[in-house]
Amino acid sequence: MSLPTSTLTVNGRAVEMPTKAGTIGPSVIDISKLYAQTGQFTYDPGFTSTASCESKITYIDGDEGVLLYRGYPIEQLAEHGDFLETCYLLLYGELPTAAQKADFDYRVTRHTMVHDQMNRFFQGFRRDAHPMAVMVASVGALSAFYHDSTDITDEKQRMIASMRMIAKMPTLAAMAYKYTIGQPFIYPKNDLDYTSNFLRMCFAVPCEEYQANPVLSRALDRIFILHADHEQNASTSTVRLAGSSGANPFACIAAGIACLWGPAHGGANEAALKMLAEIGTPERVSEYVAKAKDKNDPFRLMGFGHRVYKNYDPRARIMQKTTHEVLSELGIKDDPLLDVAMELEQIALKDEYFIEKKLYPNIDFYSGITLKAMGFPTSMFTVLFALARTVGWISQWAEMIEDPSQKIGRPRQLYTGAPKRDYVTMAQRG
């Protein structure tokens, strides 16, 4: 929907720019013709004021603490649905009927196996390789195994690739975990739900039967829902940028995983847990809170506040409840790290400094605690994030491919290097 134009004054010259509005949220000024009309670019490091695309998938209102998947509030999806239902919603745009859900679950379940040669591929990694390094490589390698779903111009192949990615990511993630701890790979079972299947592949061993705890399975399923998509964040933008070149979907998702690995993005929950370890005991929490308030102290609280959410992160509310459900189910009462986390949570929710600056515990704070309680090492946290975010990446990638206005991504720059100069011979350089 177009609105009245906006007038920009550039070097004393008025230039009319069209204004566009979404269904909700702020309108945008279309500056795509700015360079052609004025010879100048805009400068926006981090793209904090730039809409890079038009999308119908996810909406965030950071000031109000709102997160919608295809218009549905995240709280309702996490409370009433499951992860594969959310996957269907993100991919197809609507919640499935019972028949559509059963068919979708069936298709995902029967794509969970990976090619047997992937076992030998894993053996090329060092035993102490970080699981995220393994994920970047193994997901990218899928394009070498599945040539029948890399033609991005074929709608059927795009959907097959999407299903394969959603289905095989838990298998690869579990293999990455098993490889780093020296245990044999566990094959998926078709009679288990998505998340229970993943927990079994991670924690079962061949010498005994494994039964997934339904409370933990539901908690992890909820974590997957909360992380499934988050608009045009760094990793999603990376997937779109890679996809804009025509790269195959497996390569694009591998690029997204590589971006997610960064500590400022997917590694935030791991960083939050390391901070809790640094604090050490509940008795030292007050000391570290004081350090966090001191502008001259380099210490920063991890897992508090959010770049987008200036209010309480809506995902954190759900995650807080889930965390306490898991801790109660497991009966964990003597874990120093969790004791520190609970003490810090109580202070942050009551302290005027935190309230005034809106430094609420975010999803990374709670998810790190929950995943640790479940038995996952910190090195696996970002892998689980990548598993959950795969459907968001795939949905965003597919939307971009089908967008008739899509072009190869090519940001411009403000050049501040040396001006044009002539080559000086070695003899003249002294």
Ligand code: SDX
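Switch from the form predicted on its own to the form predicted in complex with the ligand and print that structure.
No partner chains or extra molecules come along with it, only the chain itself.
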């Protein structure tokens, strides 16, 4: 079925542009020939109305608050599956059979160790280095160790690099944490599941046995599922752009980690918890809501609002439920930060400003409370986000590499600087 074209009249000349339709969601107007036909660019800072690629991985309906990984609703994946099943689904496009899942778990487990030279690499950091700085550096450094999986034109090498990234992120994240608290690194154990292994590498010490709490392990595994992928967000777009130049996968993921660190993106979970702590009591919430509404005040409610979700972030609902589960398992009856968060949500969701601007809690609003209760310092929150998002970045990177239409990403600009002018010698400058 041929789709209707769109006509744009530029300087009196009508230009026809084809429409491309997806399986669900908005169709797109293909403007790839616009510059050749009109000598003009489109202009869309922040890409609010621009599709950068075609993808089959994740679909978001921001108005309805829907999130699908390869067509499966996030609520069902979080309820029934585990994180490695979600990794398999994002990477291969289908849910694994029992045999495929067992093989995938086996392959990931046997790539969890990092080269022992990495221990020396960590020694170069100050102990008070932010773990995200350590992650950007150490993930980028992996390309110095794994020369047999940096040829992006080789499908086998792409898959081994993907497995290594998924497998080694928990080990590097735990090392980044241990290094900041001056405790020895704990090696992964192959008889543990992915998330219990990570908890043990973070919280075990050589002096005694450590057994991960299965309720906390399941909760964290679910949190990883919620963070696994999210369409063309800023860090995923960074990974795609880095990958479009042919850079190796480890360098591309390091670029994604750097972008995720920003407080407007993955750094919001750390910023949200700091904000809740600064507010301190439910009584002070209204004061901060007023600040957030004040155009002259740069303060924003961290963990609120989203470029795509103009409804409740479906992940935030699951996150809130998980928060209550974890606090109850830990016997934390009344967490002051949770009290502030619940009051803030109550007030904001009834406030005309937030209703009119469609600002709802996003995934970062509750995650910090949960992670803090589990024993993670705020500086580790975005590291955990990066750990989980690695499978999304890698899946999107592989899809971009395998897309026959892909070429190096190279946006243009609207130039408003000085027109051509001749050089003025120092003597003439006065």
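Think of the rigid core as the biggest set of C-alphas that the two forms share within 1.5 Å after superposition. Residue numbers count along the first chain shown, from 1. These figures come from a predicted structure and were not determined experimentally.
The rigid-core alignment places the CA of Asp335 2 Å or more apart between these two forms. Once both forms are fitted on their rigid core, the CA atom of Pro361 lies 2 Å or more apart between these two forms. With the core superposed, Glu94 shows a C-alpha displacement below 2 Å between these two forms. Note on Ala348: its Cα is shifted 4.7 Å between these two forms, core used for superposition. Aligning the rigid core leaves the CA of Arg300 displaced by 3.2 Å between these two forms.
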